[in-house]
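This document starts with one chain, in the form predicted alone, laid out as structure tokens.
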Amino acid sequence: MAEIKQVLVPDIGDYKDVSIIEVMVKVGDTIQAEDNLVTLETDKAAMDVPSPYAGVVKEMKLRVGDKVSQGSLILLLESSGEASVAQASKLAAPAAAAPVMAATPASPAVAPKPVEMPVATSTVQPVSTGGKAHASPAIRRFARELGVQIGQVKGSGVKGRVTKEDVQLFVKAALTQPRGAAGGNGLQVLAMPVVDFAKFGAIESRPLSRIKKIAGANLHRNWVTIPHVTQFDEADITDMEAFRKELNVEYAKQNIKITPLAFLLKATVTALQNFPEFNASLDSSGENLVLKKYFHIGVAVDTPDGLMVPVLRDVDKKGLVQLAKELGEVSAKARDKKLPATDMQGGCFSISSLGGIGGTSFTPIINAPEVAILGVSRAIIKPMHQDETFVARLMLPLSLSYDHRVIDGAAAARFTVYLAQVLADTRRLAL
């Protein structure tokens, strides 16, 4: 029997007031369970929201540009009762708590896409509020992540509340000011030159993808606010590769492909357990180190629209085969734009592997609030001195970028040396 069902925004992690950037259905459309309804854009990536039910769209409750949170009402669906149980279980918010959350200019929680903000041309002057700025906990956390003192930002929301847009404009204005113009509290950078490239020859203008725009803002922040140093090393993975190939033959019938990244995940956890300052973050004051007792590792995935970093949780509790399966699953989700925001949160450490493409080394940018990231390039055969002779060994280049406020060079060198030892002798993974 047909019934009218409410379709709500599922669990999207800690994000609130997320922008709707695309609506894929309209009233009268017949849809199937798992068909995509809308696309949301967080400050990390864009993600599609699938329907938990099959049926006919009776009424749309939002449009492009609206802001939504978990439990917000998307649409009313005349359903035949066929539901995707897995998806329906995620929509835990009750119907009564699902009002339409359209954006209004007066809302203190308006969170526009930072990549679409107009370039600030005026100088932002610090505004002293005596440490009593009116802002929600989420906005205060956002400001801390950008290194902004909330008391310096003038609020444009109701009763002077500071919004996310206010913080973004404050940072953007500081970045566009000439050197010295921002005073002691600003970011001392020169304005980018405006160049008419067409006068030098033929050009083509191509817009950046949404993911690249969002990632670019975060990467820029991390690069200019974290003192990066990169330690380079290499690991002998000759024996590891032989073992990996044996495992692939063994698990071929189960359609499981074990990549070098699965071994890297396990070896990295072993190194983090022995060097806990790498599995940590600075607190908001910058004076204390928060040591984490869990081991969630982010893995950079190359997608057609840009880089995404899903997080594999509790890597220390999983074996190589399970990690290989999860790597394949999250990589497919990322490329298909089906990776939920919750799968990109809570990371302790990140790995960026270019081994499948090439290169000898690179400097990966730290994914704040983490304090280190491991870059991996393509392994090559090298002659190595062993037992009074030279033998051919497969060597894997390692590039460890670290936050010099937390980690010194000696610790970084010890970390990569230990990691190389584990990769060279996989029996150490059992220790």
Ligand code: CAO
The other form holds:
Amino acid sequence: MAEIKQVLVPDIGDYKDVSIIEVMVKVGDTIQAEDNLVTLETDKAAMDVPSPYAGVVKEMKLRVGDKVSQGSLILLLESSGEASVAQASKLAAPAAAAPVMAATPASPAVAPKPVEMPVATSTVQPVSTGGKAHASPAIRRFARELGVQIGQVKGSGVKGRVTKEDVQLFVKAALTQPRGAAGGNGLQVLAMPVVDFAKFGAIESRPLSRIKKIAGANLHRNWVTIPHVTQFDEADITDMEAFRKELNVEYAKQNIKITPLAFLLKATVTALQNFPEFNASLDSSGENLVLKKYFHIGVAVDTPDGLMVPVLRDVDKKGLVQLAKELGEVSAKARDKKLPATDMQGGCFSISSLGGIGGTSFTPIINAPEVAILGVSRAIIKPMHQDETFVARLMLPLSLSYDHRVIDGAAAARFTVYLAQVLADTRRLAL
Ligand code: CAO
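Cool, the form predicted alone is there; where's the form predicted together with the ligand?
Every chain and every other molecule in the complex is listed next, the one we just looked at coming first.
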């Protein structure tokens, strides 16, 4: 015989004054036992409250936005007498069936007490939702925030409902999945092998510095997203070196040391003025080249904590001595960790000089959003063929990495040839 039953909020653990974020039924609806009635949301979990009975909804006692606790009246139901499986095993308590919870796994301390209805766990075999996901609005919103299409997530909750944990596992799987064999047009890389190095000998684990972590993430992005090509060349700096040595004698009293880098800064700006597409960046749409009318050059500085790239401003407006002075100051600041972030912003082009250390050439990584970077290696004396004979000349190796989306190979070759000409004859700096 039909009777009117009160359906109450069941035991929801320690939660009190929990918000109703969705009401799934209305007066007149015929519902089955275990059909969801409302969704509750705390700051830690979302839970659907199923009906303990089948019947017809006679009166709604709450609406979205109301706050409820255990025992709050949800609705009045004209019951047909059919109790849910969970309820049937209990005395006919006038409460809703146990809530089906999508709790945040990281908060076990505040998770509701164990309930009779199966609760989603990661060990439950996921049930396919067949593209039509059953999930509470909170879970749908959570999935949306992570860019997950809820229909792709297999639900492990009751009747295949998608839980928060299902969404988290889905994202985790997508991020860690080895994609080598997956095909398609995206970036396809194998996952790094996880190796127990200690199996092969003694090891020591040292955390990366903050600078290395930040620089590393940027370098990685630039390396994988920019099609790099490196153009190699050599500049005859024999005369430049003679001049530099003269200057160094002159400025020794003022404690100013002029290294080849000061000349490189000036010569690079001359080349940038002649090849404006190197003094540019792609805009965020990737469809326009932003040509810069100023000449701020970044210089890679090796510090004990990692690589930093301070930017020298308006290099076109400064002389060699001034630049040498500024170079000394910024590299000291970088090494003493006194370089403000603003001193590393606004660069148009970068120079990475390993000339003081050695090496014959290398392939520098572009400092995005710049479109090119000049690598400089150690100058060495080489026999060069001139006027039918070999002469000893000091040759400076140049390695220009450029963004091939913006710069053609021919332009890069012209750029380094021009740069080499300027360095070979520093009178050209004045042109
Ligand atoms: N060929 C031959 N000698 C060179 C040279 C070159 N290309 N460049 C510099 N030298 C000489 C200098 O003249 C100086 O010689 P003296 O002591 O006899 O005068 C000596 O090498 C040391 O120079 P330096 O390295 O102190 O000064 P710098 O102006 O050339 O460079 C700086 C300054 C800050 C760029 C440098 O110290 C540095 O940190 N370089 C490393 C940059 C780096 O790590 N790049 C890799 C980044 S990954 O792309």
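Computed from a predicted structure; not experimentally measured. Positions refer to the first chain, counted from 1. C-alpha atoms forming the largest set that superposes within 1.5 Å between two forms make up the rigid core.
Trainee: Is E145 one of the residues whose Cα moves 2 Å or more between the two forms, with the core superposed?
Mentor: Yes, its C-alpha moves 2 Å or more.
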